[in-house]
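For reference, the chain that follows is the form predicted alone, supplied as structure tokens.
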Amino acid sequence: MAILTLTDIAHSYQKKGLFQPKQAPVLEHISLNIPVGQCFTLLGVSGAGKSTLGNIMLGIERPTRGTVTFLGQNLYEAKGATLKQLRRELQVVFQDSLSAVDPRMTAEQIIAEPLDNYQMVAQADKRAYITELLEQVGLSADDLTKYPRQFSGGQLQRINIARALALKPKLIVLDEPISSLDMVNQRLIIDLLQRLKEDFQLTYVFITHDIKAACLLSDHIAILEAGTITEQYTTVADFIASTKSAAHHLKTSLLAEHPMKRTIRSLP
């Protein structure tokens, strides 16, 4: 069963030409079904249109054409209480952990923000609930009163994940959530996301250019090239075994982790 369905999505940006405005196409003919309880990965190089498609899924950027159906509702036609409920069930973790938070807020205030917007937890119980969320992502009550500048990039991304979990959503869009982290923190965050997916019965849309991360976290992989879905794989094993053009190009572009060994090589 699909939790999110995209039907014939296309999107263009206005681009001023020499004599008149022109449409610059970014996405064309995107149709996807995101299954419940899976990590559905959008994999592609920079500039492929991944983040634009993620914004369309989130209801941030209305597509030029096509429909987005979330939990059986048209996301761009929903209004009032229905739209508010849909937004509660659809959360996001962005790439840049620092710019995603208000530097003047403590960790407690950052995580409490969506709770206050939706009046999810009684005031008397809020601190205990936020502490529980922090512990779920590997932090502690000692971190409640700290500010973003007092956290490492990996720790701050954990706070962003805790904030996304606060409303107990059904779907989280992960927009390049590890690309700004070092390799150790990348793996720690991937492991955390895997555990949370199982513990909270979450569905993910994982937007990334990182093939290794995709192979670690994904259930389903779709390759986005120049604004179109060119290939889809229902298992990571199928993606790794594939000799199709897009998958082959991505896999053979991997670099060795150590700089001394950085020749182009295939995915092991």
Contents of the next structure:
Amino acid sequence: MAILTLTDIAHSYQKKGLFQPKQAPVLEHISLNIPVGQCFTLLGVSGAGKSTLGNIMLGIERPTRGTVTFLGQNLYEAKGATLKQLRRELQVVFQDSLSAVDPRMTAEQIIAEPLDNYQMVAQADKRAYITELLEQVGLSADDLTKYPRQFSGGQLQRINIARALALKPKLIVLDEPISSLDMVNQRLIIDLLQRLKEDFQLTYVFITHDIKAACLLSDHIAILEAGTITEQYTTVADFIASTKSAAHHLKTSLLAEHPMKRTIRSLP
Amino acid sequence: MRTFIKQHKLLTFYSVLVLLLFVVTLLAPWLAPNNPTTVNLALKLQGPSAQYPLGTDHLGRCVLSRLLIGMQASLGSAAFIFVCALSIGLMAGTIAGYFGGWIDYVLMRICETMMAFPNLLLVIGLVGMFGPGLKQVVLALILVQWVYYARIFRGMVLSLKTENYVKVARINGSSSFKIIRKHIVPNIMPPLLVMSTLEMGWSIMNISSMSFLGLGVQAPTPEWGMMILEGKSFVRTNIELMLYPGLCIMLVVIIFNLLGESLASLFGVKKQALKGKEGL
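Since the structure above is the form predicted alone, I would like to see how the form predicted together with its partner chain looks, so please show that one next.
Following is the full complex, with the preceding chain placed first.
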């Protein structure tokens, strides 16, 4: 069953011109079904339109054409209380962990914001609930009163994940959640996401350009190339085994930055 | 608190000075040794004495008392102008920047129209339209000044709007009003504080300029610009009549500017300190 469905999405940005404004197409003919309980990965190189598609799924950027159906409702036609209820089930973790938190708020205030919006927990139990969330993501009660600048990048990303979890959503869009982290933290966050997915029965949309990370976390891989979905794989094994052009191109072009074996020319 | 004062001695010093200015303004009626409007031609143009610490002017009025009471018109109106212009500018700028669309278009075209004229000319023109008087000058200055605040706040809101935490706040259910109140306004507070102190000096100068041109405060109410205007005729014999109010304007404007500068450096320093601590 699909939790989120994109139907024939097209999106373009207005290019400002003096005489004739031009439309710069970013996405074209995108139809996707995000199955419940899976990690759906959108894989593509920079500039392929991954984040734009992510924003469209999140309901914060109206597509030029097409519909987004979340939990059976059109996300861009829902208003007022309906929209608020839909938003509750759809949360996000952005790439840049530092810019995703208000520098003037403590960790507790940051995580409390969504809770206050929906009166999720009683005022008296709030601190306990937030502490529990922090512990879920590997932080502790000591971190409640700290400000963003006192955390490392990996810790901040954990706070962002805790905030996304606070409302117990059904779907989380992970927009390059590990790209600004070092190798060790990348692995730790991937493991954390994997564990949380099972504990909270979440569905992920994982947006990334990192093939290794995609292989670790994904159930379903879709390749986005120049604004269109070119290939889809329902298992990681299929993706790895594939020799089709897009997958192959991605694998070679992205992995080329980290050559696994070097051929050393023999001296004459 | 104590460590803050130790670390920012200059800032504390200037803040105390500004606070002192406002206290003196409020207490002026009790501090003034004489009635500032009592005319006594027998005692005109006298030098300093126990009764008149800074002497008397061409109508025998106490110069010190006039300076003290004159602060109310200058500093009081400047504070009033600042509060009004800032509130209007903050509201207009935030609404235009946050909601965009036609509201933004209309508000910004109004601002641009106002900004197309040189400031002082616009103020003179408006005062000419409303008629001379302190109230009219204050109104004209508010009308001229809010557009600058609006433009600046709009720019700040536009840049804050693209911050991810504003996007996240929208996604996790915060209303526009809550986002503006909790994320946008607190984050434009520091530059706002710096700007407001710098603009206070500008307002004081303008009120005095208008009075000097005879458009602002009307006689016999004392005001510094007005006192300079009256002293102008005696510049050859009693230059101190122009000197005292001139020095007062200068000092007050300098104090406000110095406070603005030290606030700017305080927030600037803080920003750099943040950059060092990120450790990303």
